[in-house]
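So this first bit is one chain, no partners, the form predicted on its own, shown in C-alpha cells.
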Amino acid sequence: MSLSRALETGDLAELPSRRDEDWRWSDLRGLIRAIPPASPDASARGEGPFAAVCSETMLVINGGSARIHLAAGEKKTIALRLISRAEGTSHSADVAVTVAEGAELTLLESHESFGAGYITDVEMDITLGASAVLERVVVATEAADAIAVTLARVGIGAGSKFAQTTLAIGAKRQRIETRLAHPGAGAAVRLDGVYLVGEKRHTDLTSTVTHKGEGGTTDQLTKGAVAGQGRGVFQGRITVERGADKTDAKMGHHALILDDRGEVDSKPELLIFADDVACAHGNTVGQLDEQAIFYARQRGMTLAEARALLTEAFIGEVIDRIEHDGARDVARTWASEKLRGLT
C-alpha cells in the first residue's frame, strides 16, 4: 500500500493507515476521503533556493519524471526543483539518480509550493557505484494544507559515500522517507534531518538502513523543534544483518517542544544480528533551558530573540554537517527565517 498506488488506481484502500506500524503516526487513509483530479500543466516561478550555488537546474512541475546520470569520474552540482503549482489536485513524480563509479554529485533538492490543498507523491531511486560520492540536501516547504509524501530508495556500492540532510517544515501531512541498502565494504553513510514545525503542521522523517556486509558505517543525527500544535515524527531503524560484522552505526534524535501545544513522537530502533559491531542510539525530547534564556535576556535580547537564538544553535549542529559550503549557507538562512515564525 502506498500513496502513489492510490493516486494511480483511485482506490482509497491502497492508502497506508494507522494499522500499518510504520504509518501509525501519519495515517493517510483516515485523512484522505477522495482522490483529487490530476494536477494541470503549469510553469515554474522564481529560481529556487539553490539557484546561486548550483551549476545546473532540473524542473519537475506538478508531477512527471526526471533522470540524472553521472558517468564514471564526472563531478556535478545539480538543483532539482519539485514544484507543486496546484489547487486541490494531485500529482506524482518519479526521479532516478545514477552516480557511476568514482563520480561525485551534490544534489540540491527543493520541494516548493505555489498552491494549496494539493496532494503530491515523489518516488526516487538513487544508485551509487563503487567509490561514488553523493551529498543530497533536501529543503521541503509544502503548503500548510497540502499532503506530501516522498520516498527515496538508495543503493550504494563498495567504498561509496552517501550523505543526506533533510530540512522540513511540515504540512497537513508530510512524510519524507529514506530506505537505504548498505553493502558494508568500506561504504559510509550520513543521514541527517532538521524539522521546524508549527501552525498545526505535521512532518514525519522516517528512515531504514540495512547493513548487509562487513565494515560499513552509518552516522545519523536528527534534530527538531515544534510549537503551536505542530507535530514532529521521527522513525529511524538501523538493521545489522548476520555477517555484517565490524559495522559502526550510531543514531541520534533530539527535539525541543517550544510550548505546551507541540507534540513529538519518536521511535529509534537498532536491530542487531551480528556480534562484532559498534552500535548506539540516543533519543531526547525536552524544552529550552530557562537559565540560558535568562542569561540571553540579560544581554538585551527579547524573549523571542533569545528563544530563536538558542533553538538555532540547537539545530545548528545538524546544519554544520552539510559539506557543500553554498548549500550549508542556504540551510542556515532557511532555518533562521523559519524560526522567526516558530519561536
Second form
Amino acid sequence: MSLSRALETGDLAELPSRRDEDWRWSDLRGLIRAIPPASPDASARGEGPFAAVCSETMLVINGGSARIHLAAGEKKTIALRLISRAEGTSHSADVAVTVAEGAELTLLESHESFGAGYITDVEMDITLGASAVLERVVVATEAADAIAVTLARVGIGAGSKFAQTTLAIGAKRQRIETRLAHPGAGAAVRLDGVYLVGEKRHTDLTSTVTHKGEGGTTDQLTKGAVAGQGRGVFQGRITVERGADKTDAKMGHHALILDDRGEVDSKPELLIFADDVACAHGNTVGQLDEQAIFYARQRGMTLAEARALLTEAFIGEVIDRIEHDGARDVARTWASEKLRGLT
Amino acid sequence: MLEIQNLHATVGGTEILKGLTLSVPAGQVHAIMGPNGAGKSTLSYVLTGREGYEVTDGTVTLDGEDLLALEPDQRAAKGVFLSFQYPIEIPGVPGLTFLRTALNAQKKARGEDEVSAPEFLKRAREVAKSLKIDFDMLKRPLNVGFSGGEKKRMEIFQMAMLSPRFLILDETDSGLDIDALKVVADGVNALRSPDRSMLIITHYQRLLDYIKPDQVHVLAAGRIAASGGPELAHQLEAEGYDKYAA
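Now that you have shown the form predicted on its own, what about the form predicted together with the partner chain?
Below is the whole assembly, all chains and molecules, this chain first.
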C-alpha cells in the first residue's frame, strides 16, 4: 500500500489512510478523491538551489527515472533536481543511488515546484558499500496545494557513513520518509531534519532505523517551527535488534509553535531488544522566549524580525551539522528566506 | 526631551505606578533612586513598551511625540534604549549578528541606508576596545555564559553602537566590581551630549559617583516623592528610604 502503487494502478484503495498507524497524521485516502491524469513531458526551469555549489546536475522532470552510480574509490558532488512542472496532474519518479566501496558522494537534492495542485511521488533506493560515504541534503519546496511523498530506502555497508539533512516547508500534504537498515559494524548514521511550516501546509518527516548488527551509531536531530495553521509531524523509530550490542543511538526532536493555530505531532520511538546499548531521546515542543523577543524588539527589531532571528538560531543547530560547506550555506540562506515568509 | 505626566500603570492587575510625573530635558542625566518594589523597573518597562505593563492613565512624550502609542521597536528607532537589569541570553545568535540586525532594523524604520558589514565591523572594533571587551566575545552567542559584569558591558557596547537619544540604565551597577564599574561609567559618560538624555535607575548611590547626575529623584510607592541635586543621593545613602515609605 503506497501512493506509488495507487498512481500506478489507479486504485484509490492502495492509498495509505489514517487507519494505518504510520500514516495516521498524514492520511492520503481521505485527501485524494480521484487519481489525476499523468503529468505531461516538460522541460526544466531555473538552475535549482545548488547550482552555485555543484557542477554536475541530474534532472528528473514530472517523474521518470535516474541512476547514480559511483565506482569504488570515486568521489563526487551531484545535484539531483526533482522538478514538478505540472498543474493538477500526477507523476512518479524512481531514483537509484549506489556508492561502491570507499567511494564518497555528496548528493544535493532539490524538490522544486513550478506548478500547482499536482501529486508527486518519489521512491529512492540508496546503497552504500563498505566504507562508502554519502551526505544527502534535501531541500523540498513544494507548492502549497501539492501532495508530495518521498520514500528513501537506504542500505549501508560496514564502516560506511550516511548523513542526511532534510529541509521542508510542507505542502497540502508532504511526507518525506527514510527507512534505513543499519548493519552496525562501525557504520555511522546521521539523520537530521528541519521543517518550517506555515499557512495551511503540512509536513511529515518519518524515519525508521533498524540496527541489525553490533557496534553502529545513529545520531538524529530534527527541529521545526510551525506558524499559521501549519502542521508538523515527526515520527522517528530506532529499533535495536537482538544482538546489535554496542549500538549508540540518539534521537532529538524539538519544535516551536509560533502561532496558537499551529500544530506539532510527534512520535519518537526507541525499541531496544539488545542489552549493551546506549540510547537516548529528547522531544520538546514550545514557544519562543517572550523575554528574548522583547529584548530584540527593544533593540529595534520588528516582531517579525525578532521571531525570525530567534527561530533561525533555534534551527541553526541542525544546519550547522551539514558537512558540505556550500550546501550548508545554501541551506542556511534557504531557511532564512523561508522563515521570513512564514505566516 | 522626555515628559512623563501623571503616569499610572498596572502589572497583572496591580497598580505599580500611581501618578508619576517627571521631566528630563535634553542633555541632562537624571537618577531615579528608590527602595525595592517602588516601581523603578516597572517604569523602565513602561517606557519601552513591554507587554504586560499596562498604562491606565497619563502621558509619556519624547520630544513631543506620544511614546505610548508606539511599538517597542518603533520606540527603539526613535532612540529609546534600555540597558537591562538582567540582560537576556540569546543562544545561537552571535552578538555581532544580533546587533547588526537591530541596527539595520532601526535604520530601515527611520528610512536610512543600512550599514555595510565592513563599516559595522570597524566601528564595533573601536567601541569594543574602548570598553575593554574582547572582540572574540562578540562573535559568541549573545550573553550566553557571560558573567554578570560581561553582560553589563555588552549592554553598554550595544548602547554605544546604536547611538540612542534617550538612555535608560536599569541597575547597571549591579553585579559589577569596581574596575568594571569604572569601565561602564566611562562608556556611559562618553555618550553624554547636549542632544542626549539619560535616566539612571539605581538602588545605591555608588554608580552616581562615576556618572554624575544633574538631578536625583526618589521614587517611592509609584510616584516621585522628592527631587533634588546630586546631594540628595548622598543624603539617601546616609539616611535610607524609610521616610519615603508609603
